[in-house]
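Listed next as structure tokens is one chain, alone, in the form predicted alone.
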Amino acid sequence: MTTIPSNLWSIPLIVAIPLLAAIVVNALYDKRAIRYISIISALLTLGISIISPYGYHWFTGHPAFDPTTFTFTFDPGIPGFRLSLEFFFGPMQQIMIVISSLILVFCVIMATSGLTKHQGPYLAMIFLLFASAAIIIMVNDLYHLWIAVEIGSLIVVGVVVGSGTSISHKAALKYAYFSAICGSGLAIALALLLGITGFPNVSDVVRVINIFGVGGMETILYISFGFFILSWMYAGGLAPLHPLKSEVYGASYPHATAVLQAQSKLMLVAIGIIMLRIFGTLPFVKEVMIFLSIITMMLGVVIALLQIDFRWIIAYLIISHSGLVTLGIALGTKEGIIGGIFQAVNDIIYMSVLLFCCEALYYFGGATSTRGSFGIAKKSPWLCAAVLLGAFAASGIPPFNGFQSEIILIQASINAGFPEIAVIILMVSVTTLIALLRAIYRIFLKPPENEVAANAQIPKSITIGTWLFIILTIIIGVYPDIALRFIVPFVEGGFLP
């Protein structure tokens, strides 16, 4: 037996700190200390995710079995059966958790600045939402996958209800109802895989299928894949379940939507990669994933054009760009997966810019409808400039980050033999720009028809957060290797569990 290495210390902390913060702030309810505890907890989570080394954490203590030497080892480099429930923290997990933690920091500051009642329960939901996303992006076993998706879906309901409107209550009720259906479906899928292979660990499942095959179990694998697809559509808001997720985005506070959309992107990437690893060799699996991605891209951006409220335009654009993320993964090539993960990182960043700008509009009396014109550009030129830059990034215009990931996706589509998909990506980019510019013109640039607050006091946290993420869009747009050096090694197999 080889020497047993220590479990990676940082992985439990990335999950435990948000969980403990949720318990504490919920108990404090409306005390002043909530703000300081929340901010410190978010900063600690961010700091740990930055300095953490790469490695594994095993929860059951079971060593891997090496069938060639009939020995047991914890060494993840041994191509044996893991026999364990494990988390994995690598470069791809690091960059996605770091970006999500940064969003969490500003979300907490904005929430404690803007909300005057029930801060504790609301922030508890925000922390639990982040914890579920962190779990699912690090998970490498079927049990934790199901638990993380279930917890995340339930917490989404609480976050949406926190906005306190009738629209949010309806959206939360719908989402909760379908959560039970999709969660049960995922449990069935995992049970089928466990029954076929006998292992809960994803790496073990993949190894069994690759070495021993599935015999006459192809039908059961397809049934499992079908339930996986249902959960993928539900968790990420893919078509035809996109109305559920778009209502969740549109009915929540914009700062909460920033965390919600980050969670959705992490779920799309994690579940998509797991599906590729387990079902990728089956016929028609990638084709189904590509079809759903294209439909989501097109439906989301078309419906965004029909919206009359800036919040709902952003909500449907988030849906549309989720299709870009899943498209890259669905292509199944190294270039495509790199583009899909890179698109997820970029999308989280530039959508946060737009959502922070939308949050600032609340201080102008909630002027987010495009039916009226408010002339906010004269009252807040910096906000107008920020939302324009965010729109350019979301539309894939250089030198912003959206351009870099979309170029990779276009090249990957052409190299995979799908030039028509490359054209669709370009059409989505153009339509995104049209939808956003129309709203920006009506709200910011057109001479005002309705009176709004002349000197709105926008919290500094919104200003700092907005421009920080704009700077990130430019830095990654000019130097994409800053992000790609975390993604490429993972995809090329050096860090894939």
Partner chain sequence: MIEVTIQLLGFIAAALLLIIGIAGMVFLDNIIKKIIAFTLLSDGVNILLVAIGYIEGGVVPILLPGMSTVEFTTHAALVFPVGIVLTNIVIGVSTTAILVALAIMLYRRYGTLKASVVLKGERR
Given for the second form:
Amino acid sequence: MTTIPSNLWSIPLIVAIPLLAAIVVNALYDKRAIRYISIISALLTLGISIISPYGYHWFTGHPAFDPTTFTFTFDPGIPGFRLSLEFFFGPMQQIMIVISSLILVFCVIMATSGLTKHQGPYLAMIFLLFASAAIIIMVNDLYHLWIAVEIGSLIVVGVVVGSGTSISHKAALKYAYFSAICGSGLAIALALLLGITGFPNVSDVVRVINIFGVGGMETILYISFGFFILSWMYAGGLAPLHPLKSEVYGASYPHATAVLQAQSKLMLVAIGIIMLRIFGTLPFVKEVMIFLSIITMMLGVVIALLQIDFRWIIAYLIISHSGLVTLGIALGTKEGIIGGIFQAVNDIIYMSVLLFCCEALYYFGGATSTRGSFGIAKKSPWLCAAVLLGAFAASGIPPFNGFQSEIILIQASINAGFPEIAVIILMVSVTTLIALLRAIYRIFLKPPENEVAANAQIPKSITIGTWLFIILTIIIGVYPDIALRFIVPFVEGGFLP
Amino acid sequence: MMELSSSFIAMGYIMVIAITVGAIAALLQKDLIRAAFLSGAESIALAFFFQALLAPDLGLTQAIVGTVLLPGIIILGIFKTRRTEED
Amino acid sequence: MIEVTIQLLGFIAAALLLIIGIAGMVFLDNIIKKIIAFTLLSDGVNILLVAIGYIEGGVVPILLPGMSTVEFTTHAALVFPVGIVLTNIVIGVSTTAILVALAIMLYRRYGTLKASVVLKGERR
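Okay, that is the form predicted alone; can I get the form predicted in complex with the partner chain now?
Now the full complex is given, and it begins with the chain already shown.
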């Protein structure tokens, strides 16, 4: 915390270990070798992200330029022009990457214990997905931002195809088309920012815009902002483009959806904060972002009420809760940004609980439809308890973590002068509870009419993962400072040291 | 020096026209293989344009990728599916 | 009257390619045609990026013998867009390959390349 070294050793490893694991796993055929190598590399990533110190990594090795003394320096403490592509690993990045790699560990274990046929390439895709998420949360230059968004969306396509149904192929083709259009849009936005300021580094761009102004180029800045919003919408699944991302969530395996939703929440946080830093001083920018978030929250939760399949209910709830994350960032106040990032952390955790329970339902013969009643509570009471606790966490009931972040968001929106938004947040959490409890009652509690597999054995990994994440929700819900002490310094310190 | 830049601009006009005509012609073909080849022709004009815009290395890359690799992938897809566009 | 430079021509070509590419991706029905339109769109982005890095009366950003550093830094075109465009060409190729693979998979299932038939909603 005290020293901030440049060219930190751990940042390349966090990105490179998943990449190497993807390459190795893709070339293997032996199932046990694939299992061990992937679990070891996921655990290695988790360990490195836990023990790593905080600091920068500067690509291309260019030093920073100090404009006051006209000298070059490698000391990141001096607020000079950085001139290079850089990654920053700080407390906020640490908690995000730790939680996503925890999900990666369980996702890898679940993926290798059945369900999929072509395990090597599928696991490679999951590792690349994690790598793109890790890049996007650490990134501080436009070039790597764009690459992470492009690669991330291509990999999403690959993961969705991995589940192998016709719905997933269609969802993949649609998502690939839109990623082609929106990725090009992000490249144009980057080109326009580069043309206005001449720097690829986000800190430099912000400094140039704040110090020298944009010199009558506000129109071009707004066009660039529009393309940024477009890529934000499709990378995170915000309102007008939400069918793309919700089909992606619903059509892939639940364990893959756990990593997918973690990745898209990391994208929302990272791109949102970069947008806030670059365009936050322009008029109408925050209003547009708030409008998008409100539409996303309400549409997602209303469509979730209409669904008849547990997987698709969760898919639309993920969309709706992404709106909560972006709302906090869009408010632009310190309290709001803290609430938004905290909501992202909590959201990743409790949605993973629900998704792991959904994965367990596959071992009861795929009983995820709310049309039939299967009476699974009698066969597996612990699974029923887990999914109920997950539903309570998702709808913000006090002892769980969803409550803590939603209360911060409600306070932030009231302090920012939007008491209406607080009402909408309450409505979203109540509707979430209704949608989830309806499905849980039909699937788990109603007396059985349909036959399901009698002695289904849920793998131990799913049980352990579910209960670990439930314990996490309760711990963070009772002691929110455990997560907040990572997030608050990031926001209070102006995002970067 | 003056001669050189004016000849560059004349080349630029020709390239803009070639790119536009190639792109529109590629999208209007009924025969998909012909469309793929026409998009390759558009890529050659684009490669010359990169040369004029002081990026000769990109010109080389674009010439190889745009004329061989991309039409190759698309033609592979056409052979696996069907050659003409349905009504 | 605006003086016509090669940079302006680059912007014009970029705008034309972007419009043609977007229109092709949105309005054409054949999936392979949509993919060809995407390659045009990606070309448009590339030429926009390179045209932003262009400097009037500049030199190619390669340090040749006999060229002083000051002369090089004041006259060379921007290098950074070249890096982005190289990446974009590679990403364009991989996106095209993925799209073609998905098109083949969907053709095997539905027997047609019409996007209006293939991408129609399905009861789940």
